[in-house]
Amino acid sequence: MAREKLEDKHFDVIIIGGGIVGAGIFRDLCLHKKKTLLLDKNDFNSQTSSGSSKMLHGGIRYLENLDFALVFEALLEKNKWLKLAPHITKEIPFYLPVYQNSKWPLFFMRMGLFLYDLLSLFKNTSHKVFSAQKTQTLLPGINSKGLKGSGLYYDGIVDDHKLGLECVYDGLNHFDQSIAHNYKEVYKVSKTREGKYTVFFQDTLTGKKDLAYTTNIVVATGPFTDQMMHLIDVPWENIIYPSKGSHLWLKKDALPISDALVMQTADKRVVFIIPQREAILVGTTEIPVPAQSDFNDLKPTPQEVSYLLEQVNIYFPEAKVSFDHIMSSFAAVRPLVKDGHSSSKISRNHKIYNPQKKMWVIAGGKYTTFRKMAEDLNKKLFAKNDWSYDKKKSSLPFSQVSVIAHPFRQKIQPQDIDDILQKELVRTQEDLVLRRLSLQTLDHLNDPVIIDYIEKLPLQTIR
């Protein structure tokens, strides 16, 4: 599975960007036997695609924006991936408490949850509505002041690292002429009079330079889109509205709950509390960031951390959650596409651009809809090249999954680590810990033997 040598430098397609969308496009092309080169300046799925709320969801909050088509599409994709990748996805209940001053009153919430189930074509597990008294029983410690009741609906959680990685692994397994390179930064693209492209890239760990040739280029760099297009010197007007989202991992005993919760904040935002991975995930914030900022490996600010803790304590005042309950944190930039509004009102619909002949740029969208985004782009690419496209291929189950296929139910052994190093394109300790083992830190592992084994490996660290 791990193929790294670039001997024949000519490809049908070169994809710049190995996040979830680039990985989905890569898999779809490989399923169609198109020789493809995937390049990412970092590890695959290491930036925005690993900074999500770990959810596969329709986006219940988009109903108030009347984005019914987006919610419908996302719900179909969510339920598709729950079936295609059950080892890294799971449907779970989400409680939505309603208070006297909530953004969504109880009657609106009832209608919204019914509409949400309707848009899933009733493939979601059916919603329920509870009284204030029942809600306090179901959610021990919930703030009872002004509580009117709660709704219960179902969405999915996902190992967001592994879903993207397994798209890459599956693509390589289906077509051995394709290649996936992490830590390869594109610094130049040139075009001949005949319309051929030369892509120049450099290994960010070793400094070694290389190049490859193609007739088709796809740019799938998420929030880095504007920066990439200016770097490769293509005429381009900025389209990205960069918005930073931060999350916290709390110790699993920080709150007395076992199910997920949707908090409606006083500033009219939505923050999720999701018990998973022997911890509790809390997020997200939403902070605009300057377009020319460095979006790589972001961290939450102290203000964002305090904001999230404050929201948790408003809903669970007796828990007194503090900085001491935080195991780790992470942040990333959402790839929103400008439409002149605030980032909280921008729809998550994706857009495809064609700035030059046989060059496609895709931006926007949601993590959940990445397969459909890949399909929409590849339809255009295939039509331009007079290739036959079969949209059923990307709905096939994975033929190749991770060595650790069940990261939170599987005891990790030293041999597993060795197999990962051999098969899964690992180049740094962060690749192994954060993405192949799906841990925020080694402390999440709680296994001194494996921690010691990993720390003694001759792997570079980059953070």
Ligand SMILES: Cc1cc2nc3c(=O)[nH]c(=O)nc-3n(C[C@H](O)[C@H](O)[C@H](O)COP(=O)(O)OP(=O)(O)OC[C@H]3O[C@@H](n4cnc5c(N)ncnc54)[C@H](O)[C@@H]3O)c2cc1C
Contents of the next structure:
Amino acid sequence: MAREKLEDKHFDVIIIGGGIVGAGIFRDLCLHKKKTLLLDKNDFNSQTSSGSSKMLHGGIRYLENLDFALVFEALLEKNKWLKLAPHITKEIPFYLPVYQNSKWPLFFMRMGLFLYDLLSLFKNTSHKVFSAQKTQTLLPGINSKGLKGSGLYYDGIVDDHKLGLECVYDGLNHFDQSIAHNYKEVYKVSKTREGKYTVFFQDTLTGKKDLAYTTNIVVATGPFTDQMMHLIDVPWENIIYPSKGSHLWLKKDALPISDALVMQTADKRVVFIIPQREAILVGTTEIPVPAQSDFNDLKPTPQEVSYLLEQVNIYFPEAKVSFDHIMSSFAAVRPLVKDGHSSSKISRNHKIYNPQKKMWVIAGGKYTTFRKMAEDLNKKLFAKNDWSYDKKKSSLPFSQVSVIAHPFRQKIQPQDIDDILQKELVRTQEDLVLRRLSLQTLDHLNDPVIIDYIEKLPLQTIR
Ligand SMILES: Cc1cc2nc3c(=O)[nH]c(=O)nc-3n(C[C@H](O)[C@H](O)[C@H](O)COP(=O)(O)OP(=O)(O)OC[C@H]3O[C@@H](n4cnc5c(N)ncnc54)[C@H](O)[C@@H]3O)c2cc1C
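Please give the corresponding structure for the form predicted in complex with the named molecule, as opposed to the form predicted alone shown earlier.
In what comes next, the whole complex appears, and the chain from above leads the way.
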């Protein structure tokens, strides 16, 4: 399935960027039998799309901005993917403790949770509200000072590496004339005399250069959008408001809770604590970064780490969570589209631009809404090409899923690793360990035979 040959270099569509948005567009195009080339300069789903809070959610916090249409759309998508990809998604409860000085008092929170369920057309598991006393039983160790009670609502969590990767596998499986290449950086796009596009790219692991031709071009490069557009010869004004967000993975025993909770912070933000798999996810921060900075493989700053630990210790003072509890951390840049507001207030809606004939640029949005983003873009692209579009196709279940959905729920055999190498577009050891097996490090496997097997594979390491 990992088709490598680019002998026939003419495509209906070339997509630059294989994060969740590019991968979703690719899948939809392949489902419509459009010959598509997907190019990413890194591994697929390795940048913002693997640095998210890993939630499929309507965004309870956006109710505050009265962004009901966005919440409605995202809840619809969340509930769709919980059904379509149950092997890598899960609905879980989120507690929302309320204190005397919380920005959302108890009555406001009660209304908000009702509205959230209503906007899901009551497809969410129903919310509940608890007294302060009950909250202390449900969330052992929670700070009781000024505690008024808590709300409980349901959202989804997702393996954010896998959902995007499975869009790519599924697309390739549906249309064998399409190709997906990771580690191919697009460095130039030019127009041919016939009005088509030539896309020039270079392999970032081998340095080899290549090119391909296309009638339509889609730029889905997330936070890299402005940087990418300045490599293309079209008038372009920067649209991205890059906002960095960091997360920590804490050891499972750092906190005495097994359910997720939403912390309202003194600086009027929310930070999530989400026990997942073998660790507890804490995030996120929200820090504007310069538009021309390097967005690849970011790390949290010491200040961000301290800020996140401080929030956890305000809610769980007895736990005394410290640097020693941190297993690992990661950071990514939100591809927000400027609208005159600050990062937390900017709308999470996506925008589609058409800077030149048969060239589309898509940015903004959320991981949760990627399918709808793909649908909106492809509707426009199909209309311009007089192709007929069937919006039902992208709501079909996957025809090919990951060989290993959960590394800890099944014993991994050498044959599984061979299958992954054959089917899942792996080029480096990080691709295999971080994204195909969803491990933070190989040691987490706790299986010397498989660790040895993987270490002996002739795979490049890049970090
Ligand atoms: C901290 C944080 C938390 C978040 N939490 C959530 C959440 O819980 N739920 C949710 O729904 N959303 C969440 N989001 C938002 C969501 O993660 C993003 O909206 C989404 O992942 C963006 O996907 P993308 O495909 O647009 O960008 P990306 O995933 O960044 O993909 C863009 C791709 O373009 C490639 N690229 C760039 N330049 C080139 C080039 N020249 N040639 C080839 N390829 C190129 C990059 O390598 C990259 O892979 C969060 C975002 C952040 C930052």
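Since this is a predicted model, take the numbers as computed values, not measurements. The term rigid core refers to the maximal set of C-alpha atoms that superpose within 1.5 Å between the two forms. Positions refer to the first chain, counted from 1.
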Core-superposed C-alpha displacement of P448 between the two forms, in angstrom, equals 3.2
